[in-house]
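A single chain comes next, written as structure tokens; it is the form predicted on its own.
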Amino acid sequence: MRMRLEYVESERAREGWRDALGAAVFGTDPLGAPIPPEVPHLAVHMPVLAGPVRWIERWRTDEPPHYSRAGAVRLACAGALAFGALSAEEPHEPPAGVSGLEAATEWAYGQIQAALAASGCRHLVRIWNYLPRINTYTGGLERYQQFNGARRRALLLSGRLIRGPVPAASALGCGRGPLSIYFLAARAAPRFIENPRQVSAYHYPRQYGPQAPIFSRATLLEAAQGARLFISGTSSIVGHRTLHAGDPAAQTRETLTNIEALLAQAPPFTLESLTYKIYVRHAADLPRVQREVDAALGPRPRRVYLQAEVCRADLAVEIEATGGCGEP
């Protein structure tokens, strides 16, 4: 089965939903996009930079998907793949000892585990997490650190691994709204790829929080129709330290060097063969980031730019990429 990733302007997305696995809508007004209600999707309040008012990220297949619900998760299954999406509001009165974000995260990841079992696609391949105020401190912990701890507890409770063969992932700060998560899963396990230039995220020292983040740097899903590569959110980190703080251009170059290091382990993918989603912390930095990206990639690869808070306050840029999903 083939899978295609495409970015469509909201106003031009009336067609192409019969074979849609799922979608995410990005923009300052992401609600009201023309998406059939049965298709798993969610809205992320995240400004689009250098593009339309709203981008729809749409995943399509060449097999008709089957749509269903598993608890709070809206699911689409086609062949050996599944796409799921859910949102989790933070309770105003969370259980004692946890924040509202922690309660929402534990609940959401519990729902995801149940949905994976229901779909028959038990292997998480790629997961996207969007939460507001990711760098804000409450109760002595940054909200990203709270999210990491709650995710870890939920995965352990469900019997999932928290290091080694864990999915590719991103966690970004959005403007407002609930915790929003969407994911791709498969019947077969992907290959999990780490970056020789970086400490694995799940081995980060405690200076970045009581619990380390849980993701692989990339996953490679091999199939008869070809391999699909999913590169996690990648930034200007070498070893475990941020480099080039205060210099968005240098951080962009370092980030692309990190992506190249991953591609060396996943031939035949190249920088020019991927589709990119590029998160920029400050809109004023966009021209500098674009110049570096254009110099490295040339005109061909598809790329979209979004304004988002990155998981570390000293990071100005984060880039994720996908290969083998129908890019031109």
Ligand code: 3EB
Contents of the next structure:
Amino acid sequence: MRMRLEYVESERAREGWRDALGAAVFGTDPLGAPIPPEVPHLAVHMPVLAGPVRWIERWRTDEPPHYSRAGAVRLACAGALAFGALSAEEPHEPPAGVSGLEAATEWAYGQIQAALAASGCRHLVRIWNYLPRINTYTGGLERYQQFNGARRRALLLSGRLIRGPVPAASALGCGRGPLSIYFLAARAAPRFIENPRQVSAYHYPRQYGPQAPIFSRATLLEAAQGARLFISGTSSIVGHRTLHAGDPAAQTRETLTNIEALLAQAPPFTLESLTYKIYVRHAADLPRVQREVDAALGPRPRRVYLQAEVCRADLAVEIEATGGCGEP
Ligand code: 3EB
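Would you generate the structure of this protein in the form predicted in complex with ligand 3EB, following the form predicted on its own above?
Below is the whole assembly, all chains and molecules, this chain first.
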């Protein structure tokens, strides 16, 4: 089975849904995209930079998926792969001792666990997490740190590991809306790749929050048609420290160096062979980020830019990338 990742403008998205596993719509008005209701999808309030009013990120295969629902999770299964999407409102009156975001996160990850069991694709390969006000503190804890604690508790509760074989991930701030999560899962376990330049996220020291974020730096899924590589959101972090605070150009270069270090462990992928999703905290930094990205990647690789809060306040840019999914 082949797998394709594409970014389409909503005006051009009338076609191409018959073999769609799922989609995520990014923009200031993400709700207006023409997506067939059976296809799992999410709307993420996140401005597009240097592009159309909205990007539809669409995952396609070459066989018609089977669509279903497991609890709150909308699922599409094709071959040995599953795509799932769900959103979770934060309760105004959460159970005692947890915040609304923590309650929503624990509930969402419980739903995902149940959906994975139902789908037969037990192995989480890649997961995207979008939540509003990610850098805001409530009750003395940043919302990203609240999310980290709740994600960790939910994974432990469902009997999953919290280091080693954990999915590649992204976690970013969106403008508003519920906690929104989509994921790719597989019947077979992927390979889990760490970055020799970086402390594994699940081993970050406590100065970044009482509970560490749980994700692998990348996962690699082998298939008869070739491997697919899923690189987590990557930033200007070396060891566990942020480098080049206040210098978005240098942060972009460091981030790309981090991605190259990962690629060295995942042949035959190269910087040129990937598709990129680039999150820029301040729109005003876009030209500086673009200049570095263009210099490193050249004209060929597909890339989209979004404006988003990144999970450390001193990070100006974060880059995720995917390989082996139908790039040029
Ligand atoms: C970092 O390297 C940057 O919490 O799921 C990147 C990718 C980041 C995923 C997550 C966070 C997450 O720590 C932040």
